[in-house]
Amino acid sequence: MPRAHALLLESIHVSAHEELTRSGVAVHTHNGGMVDTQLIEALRALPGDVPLMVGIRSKTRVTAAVFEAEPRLVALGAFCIGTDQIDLAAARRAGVVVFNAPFSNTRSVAELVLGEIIMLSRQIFPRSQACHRGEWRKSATGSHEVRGKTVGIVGYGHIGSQLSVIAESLGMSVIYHDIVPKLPLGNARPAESLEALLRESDFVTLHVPDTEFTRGMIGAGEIACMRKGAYLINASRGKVVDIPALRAALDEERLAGAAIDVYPVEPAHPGEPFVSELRGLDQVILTPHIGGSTEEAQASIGREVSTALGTYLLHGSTTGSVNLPNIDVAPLREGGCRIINVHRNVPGVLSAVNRAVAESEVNVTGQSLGTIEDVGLLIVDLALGGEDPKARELCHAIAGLPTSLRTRIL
């Protein structure tokens, strides 16, 4: 019998299958995304009483209904950077741990943005399209080197900071803006404000998450602050930029061009038409949300997330979780077992668990506790093996506490 079943959606890279299989997980796949009712049905169809895990990318939205419907579900992996397609609060309240891949595709996104900066500055795409039409537009007019130009990075996280280093190696000046103070790399320097960054930059590139604060953060007013002839690049989230305002600035030639990889509304599948007000503009590079879509990045993401899922399954470690307390625990001692208990964070939980332990007369060899908002994670190591009746009874007693959300024994 497998240790767990994992349902991987949206053609997740085979590296994830291989890593999960090494952890004793039976992998089931589905090429496309699912709505919540389909996902619930698919999870319920998985056999046995072992833990269940789900792997998704950006198209599947996982709602509270999914977490509430299947008590065997213990973990969810987002094989991408963003987690806005997941109801993280509902996952936390249900005791389901969520992991993502904040590092694995940063290089791919940074390289795409850097390439677009060069392509925009050299006006490569209009000239390429002219050649395809049989026109020979050999001219230096409007074509510039990027050396000596200023790139303004909005969001100085994993991608923004890596782009900063690469851009500086080409001789560009780098300024950045982030709502959290960040240590500059190389000769980069923080801008006094977003408006100051917009005024100083020849290229503005966005690397922020999708939140209530970032949606529409680049609108008509912000675009009006940008230098005449500057370029805007968005490889973050589609709702960050006001597209009609961007189109107006391009039509009026206040901006020289743009490169857009993400959109407010994106096709749900390859056969659905792509609609955008930016279509047909020679000075705009449009790409179909492929910032992190390199074979290297997808293989790395597969390994990163599946390793986190496997480690949680086998040891209970939540390092890298985006919704539960991060607790890093050592592998189990030989001959012992471990109880993983996710519970509501209310007074008296630890006392109730310790009473159950005392009544069981089982020797505890280690205990770790962490809390985050309304949920706590308790890891209890026992001197008994996992098949010992006393260990099983204790796990059942802890699971039966009114505060318990998800409890299992390793």
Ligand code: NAI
The other form holds:
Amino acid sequence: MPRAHALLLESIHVSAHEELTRSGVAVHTHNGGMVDTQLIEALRALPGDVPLMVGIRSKTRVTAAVFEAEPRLVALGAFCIGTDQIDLAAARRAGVVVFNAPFSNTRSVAELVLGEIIMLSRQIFPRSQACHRGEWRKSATGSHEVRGKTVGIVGYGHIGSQLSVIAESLGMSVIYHDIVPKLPLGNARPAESLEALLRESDFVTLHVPDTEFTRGMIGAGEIACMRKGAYLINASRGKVVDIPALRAALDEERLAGAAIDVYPVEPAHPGEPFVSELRGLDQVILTPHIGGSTEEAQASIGREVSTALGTYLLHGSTTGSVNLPNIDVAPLREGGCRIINVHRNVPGVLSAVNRAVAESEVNVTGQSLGTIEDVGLLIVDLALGGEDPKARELCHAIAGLPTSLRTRIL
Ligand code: NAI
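Next up, the form predicted in complex with this ligand in place of the form predicted on its own?
Up next: the whole complex, starting with the chain shown before.
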């Protein structure tokens, strides 16, 4: 019998199957997405009294109905970056852990930005387009090496710091601005302020999240601070840059060019037209939000999320979960077992659990508790094998407490 069943939708990368199979999970696949009712039916059809897991990408919306309908469902993997398609609060209230893959495409974005820095600096796109039209625009004017130039990185997180390392390897000087203090990698140094970064950089590249503080953070005033002939790159989130202000700076040739991967409004599907004020400018590289879209990133997402699912299944660790307390526990001791209990976070839960433990007369070897809003996660290690009737009875007693949401024994 498998340890669990996983239903993977939306053609999730094969690396996920391999990783889950290694954890003893029976993997079932479905190429497209599913609506709630289909998903509930598909989960119900999975056999046995073992935990269930679901893997989705961005197309499948998972609502409260799914979490409430299937008590065997313990975990959901979002094999993508965003989790907007999931009712995370409902998952939390049902005790279902959700994992995503926020960093699997970091390298892909950093490489794209580095490529764009070189392409912009050498005017590759307008010259290539000219060649396609049969024109021979051979000239050194306006083309530069990137060695010795300054790249200003706004947002020195995973992508920003990765870019910092590879830009330095080309001989670029790196400065950065972040709202939290960050360790400078290599010879990079923090700029005194955003304004100082804008004034000093030949290339300004944005790697901040979409927050109320970053929306519109690069507007007319900030663009006016940039060096004449500098370049702006945005592969972060579309609303960070004021596009009309950017267009004006490009029209007036205050900026030499830009590379934009993300937009305030993006087509929802490939058939929908792409509308942008930046279309038609040959010094602007426009890409369709593909910064993180590589086969390597897809494979990495498959591994990252399924490793998190497997670790939760085998050990109970929730590190990286987006909706339950993050608890990192060591693998189970030989001859011991572990009860994983997700419960409503109300007064008296721990004493009720500990009463059940005391009544069972089982020795506890470790206990971890974490809470988040209205839900708590309790991990109890026992000095008994998981097949021992006393351990099973105790698990049953804890599962039966009115506060318990999801309880299982490893
Ligand atoms: P991260 O969370 O690792 O780093 C973001 C950094 O921005 C953090 O260091 C944070 O402190 C900093 N920050 C936040 N607010 C700031 C502000 N107001 N001013 C200055 N710094 C600020 O995120 P990661 O993984 O590096 O991603 C960065 C961005 O790239 C995100 O918006 C993400 O959505 C986007 N992204 C785009 C992709 C694409 O396909 N184009 C693919 C992957 C990520």
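Residue numbers count along the first chain shown, from 1. Here the structure is a predicted model, which means the values were calculated and not measured.
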Residue 285/residue 135 same rigid segment between the two forms: yes
Whole-degree rotation of one rigid part against the other between the two forms: 21
